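For reference, the chain that follows is the form predicted alone, supplied as structure tokens.
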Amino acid sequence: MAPTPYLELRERTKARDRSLRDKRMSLEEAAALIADGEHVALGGCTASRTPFAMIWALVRAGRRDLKVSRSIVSTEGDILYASGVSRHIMTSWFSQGIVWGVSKVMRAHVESGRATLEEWSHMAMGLRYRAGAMGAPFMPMRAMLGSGVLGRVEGAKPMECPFTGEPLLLVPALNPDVALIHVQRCDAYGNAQIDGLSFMDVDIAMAANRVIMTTERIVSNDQIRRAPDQTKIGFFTVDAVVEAPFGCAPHECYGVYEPFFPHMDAYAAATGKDPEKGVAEYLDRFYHEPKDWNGYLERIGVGDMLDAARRGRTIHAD
């Protein structure tokens, strides 16, 4: 993805509408805003706080053949490409997780051609998106020079520093055309607090063109000014607010809810037998089959969110 020139960067940015408004909508409306073939970036990192929610509006939507960016991919790698959201993912690590190994879903999409993973180091990932952030066409660094990544991307460039002649790779700059994230709670404008692990959430949000915002909970504004520290992004990137409870399941959000481990087991169990039949039954039962989000969570089950949820409090308050 070659990076935008920043006369187009600027005109895009004077042309937002950065009004203090009420952005509030569905999941489906929220999916509406996204165009087959766009590019997406997804906030969040592995298993924490990975949007989910917005995930399962695609699907259901029928995206297709969006790229998608995100600084280490899980379990959402396999469900973009099983469902044909994504056939392009650029990330520095795609794994089933620590715990379970290699994703077998990436591995029969990669290696039968029918999807591309993009790999680039996790230094140069997070700099492309800050670069993106900054307006800057490119970022200086010295992560990838004399490593195999380094042969198999496209768009870095290896130069000689001007001030010490010492070897630096320029990498591109990130911008992309929407990003997801998720965050523990958001007004109705966009001003959004995260707690914990930022991640890229902040450089991904200042890069992109357009940013969907899904909430544990929607909070006052009064509420947002009583801790200000915690507005990690502010209204003036967001372009949609969606509440969505639990957004973030099977995966985490930290001080709500841990992983959904049993979920999580069980799915790499069908998938590590099966990689085909175990997705495509998976997408039936949990994307396809639930009438809304809520019924999502319904075949989650009440008593894994409970211990979820239980394993969650109890982090935050240690």
Second form
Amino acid sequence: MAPTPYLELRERTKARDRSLRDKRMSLEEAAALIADGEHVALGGCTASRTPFAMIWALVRAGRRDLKVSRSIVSTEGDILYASGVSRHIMTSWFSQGIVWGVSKVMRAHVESGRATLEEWSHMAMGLRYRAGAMGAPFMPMRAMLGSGVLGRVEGAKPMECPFTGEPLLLVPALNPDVALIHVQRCDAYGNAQIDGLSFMDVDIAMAANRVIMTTERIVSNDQIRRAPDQTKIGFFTVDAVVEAPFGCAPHECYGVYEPFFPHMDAYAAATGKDPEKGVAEYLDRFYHEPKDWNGYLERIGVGDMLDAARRGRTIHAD
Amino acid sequence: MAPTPYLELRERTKARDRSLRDKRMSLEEAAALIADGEHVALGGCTASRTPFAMIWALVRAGRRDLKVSRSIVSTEGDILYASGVSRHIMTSWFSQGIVWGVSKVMRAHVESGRATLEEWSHMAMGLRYRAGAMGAPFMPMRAMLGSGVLGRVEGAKPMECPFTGEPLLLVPALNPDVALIHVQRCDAYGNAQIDGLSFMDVDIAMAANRVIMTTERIVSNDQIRRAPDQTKIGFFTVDAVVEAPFGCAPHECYGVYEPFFPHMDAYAAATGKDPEKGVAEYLDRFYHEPKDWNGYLERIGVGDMLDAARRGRTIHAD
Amino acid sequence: MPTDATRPYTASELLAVSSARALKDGQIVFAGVGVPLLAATLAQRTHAPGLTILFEGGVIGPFVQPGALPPSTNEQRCARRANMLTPITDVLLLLQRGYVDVGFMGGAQIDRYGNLNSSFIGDPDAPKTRLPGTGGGNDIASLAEIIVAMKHEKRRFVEKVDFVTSPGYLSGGDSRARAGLPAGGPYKVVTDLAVMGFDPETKRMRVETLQPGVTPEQVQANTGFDLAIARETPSAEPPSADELAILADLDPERLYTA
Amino acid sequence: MPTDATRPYTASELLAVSSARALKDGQIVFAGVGVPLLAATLAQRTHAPGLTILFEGGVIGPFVQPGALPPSTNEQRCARRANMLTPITDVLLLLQRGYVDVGFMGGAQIDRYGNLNSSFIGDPDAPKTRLPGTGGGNDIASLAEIIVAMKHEKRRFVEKVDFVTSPGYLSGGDSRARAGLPAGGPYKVVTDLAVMGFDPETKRMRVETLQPGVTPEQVQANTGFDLAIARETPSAEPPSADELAILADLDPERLYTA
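If the structure you just shared is the form predicted alone, then what does the corresponding form predicted in complex with the partner chain look like?
Okay, now the whole complex, with that chain kicking things off.
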């Protein structure tokens, strides 16, 4: 049988060690599992459960030309473009967030042609990951038709439904090389329990060829097995587990901390005034100068950490 | 625009009252929401979370010629065939359960041509409901090809993948007229939280044009909203909420009671010896003679109820 | 022409109130943060207590806390005391399944057929401005009736959008259905000058109500295409004190109503 | 020919032990209740501690309690202390996604190409016996390598199955791939008389190991088609005391090993 995309996907999966084993490692060790040029999907959405600790590690490791995909991109997209980690981001929306407006850093990179922003509809992103998660080559959908968005992407195919004759759009499966996902807790094997909004993370983990999981805390496998219906991502999909408290800072982690609003305001102000200089200084100060991840958090500041955590806990306070 | 299957599905959905409102009613009132000849999908699987209280109500109401679908069918299939509620069951497997073997009642009805057992693969059933849940006309899949199972069903279409050239099977969406689902708890609006195995219930609820939810207990909307990430079926899909404690008896409800094994053994013995007479006597004794659902449970017996409940709780006892 | 300086409410408050009035009790409404959320919550507190809000982050039936409005539809403030949380893809699939009555939309540009642009100003291949993009907008506009709430400016109400991010009626008539979008479409366009609907046949935008104190000429003067405005177009009731009080309670810091 | 009466273990125990030995550490294994679950658990307790069991009810990595074996793959006993529970469709999609190494299968009939029938005895249009049907069997056999464990009887090992419920190598050669099933296929057939594999080219069943005390002639005599049996076919080691003790611990009431 000649190798088809499906058989190649199966071979990559088969070659992985999918057994129940301890996968704990450092951010730096996990970053070494990713090669320049690979397709990296990010879990979370906008300013929520963004895998910032791993992005930080990738910047530090000097990784280059990753193709990055995510449901919706916030400030991590600025960091990826400005650091050179990625010059190609695939998403449905790229902005620091409604309250801060369009990203001037994104505009500088995209409008100058230095970087690509590949735009699909939100549901199309979701269904592309879902097709990848299901081992299906595509998903049928009923949006994007008739729009300019469809005209600017490659790989989506309009079709006439063979059952009903209705027009449909088939969007192709995405099977990222690596998924970076941050969760509230998982065990050393990678069994992850996600509280609150799960975004596209479950599909992304299943679609990817490798998963690097960062977590607020590592819990025992016994704890996981007391509530197996809470496990959202199974150990067999996971290749690395890194404990990274405040691993989404300055974004939020549901139930643990809200976004670091003062930090986000300051970032918006700095990059709004001068995008290139603002983000370069930010990269130096928060990415290159600290000696480790705790050093990054120190620069963000204990006051902001405690403030974000206090607000984060209120979801449970009713 | 000429009405297409998709526009008709949307119209049916749009015509429903999808607001947050009290939907509590009796088993008898809920049974009146189902018309002879409709397609009724059952939640649960084999001897788990079978919506027996509603099946009991349908038998009592003399409903006829329902087309019934379910992931896997156990003794409720015997009841449906023997009572005349259904002469057409679509599923992947029909047996009381591995330990009791093939259903003699099913054999009697199907081998004599009185009833139809329409067989799809387990995943095909799941993907047909899922397509229905997604508002998609079909799902692509990679099983059933090459088998006799494919040759005996209508509506599945092999296709060459337009992306990869690989052979695929497209299975058509199932949008049942009604779904009957039993859960551990839901609120008066129908927000349902399912513990443990969810089977195909989430997809079935979303695919169906009406949902009748029976529940071990009705809880407050406040309780639901304290853990919204535990809500598996949203109120907007639900048309009726019926509190029916032990509503799966003699099957199990995860974490509440295990199957009523002595009852199931006795049923297997009675129907194994003489399927027609065994099931007719069983219908009289448990379906026609009791004056209400509590009367059904009385016939099953408090001893069996307590035994099943004691075993059911052990899942939480570690 | 009335301005924020000459009337006792802001343009944003007016948008929220007019949008709220366009909603009906029992509807399921896809809302973004900002004016759409204020509008949907205002409707719940006035004439539509059984209205359900959806956020594209995966939230069904939230109860947003006054004074703690969410920064996007994807943070925990959106999820607060919701009835149900789902993956993003599944809440979007509610649109496709036909469960959603109305979606709220905005955009940098809109044309006479309700097509919306939130992707590019200028040539998409060499844009003057790269905007954030569609988000869930394309999906909402493709699969539900939409209410567009935006400021009424000539540079936004254009003859032809630079790019169709979210489809309206495309080139009018039945072109939307022919493109594969048989359901949904623009329902109302709510601005600080008027509330507009669409002709059932031609699918061209037409004024249905003027905002208080606004003349037909003022609407046309701020619109980059010919707008059908009947001579007898009624004026809307101004926002009531009750409506404004509810908005003030929801957004005391005036993050979205200033 | 050895029987349950003449050897110190039952045919079911022999099937469980031989099946367990065919599993490798680290594999992900789709198991039914009964002999497959006993085999997979036995493998975990001997040479394959890192083996993961899946049940089609939606269970990943359960730890089944000795003496409380589940009545099907869909009850809470299956879910006990599992690592993860999923909807049924999603655990089956693990097969399609390529995560599953081995699936356990049984059937009423098997043919020389490993095709399995669990649907009809006789003409499917007017069956002598309507069997329960495929369940997850068709999906497992279509998308993973399978181990078939069954009693070796001439009426079960037939020239041509009455119905292909779960595809093996269909008509041999590359017919399986040509039918749209490029992956998986029968790996081993384990019976109380022999362990069989398949010729890599022709895909015909062939004996790899004889069960203890069984002759090639006895295997052929109980098979309804010509079976390739090399003269020098080795005999398997009988079940060890350890293996039998583990099975006795798991199923003290001998529900599945009698």
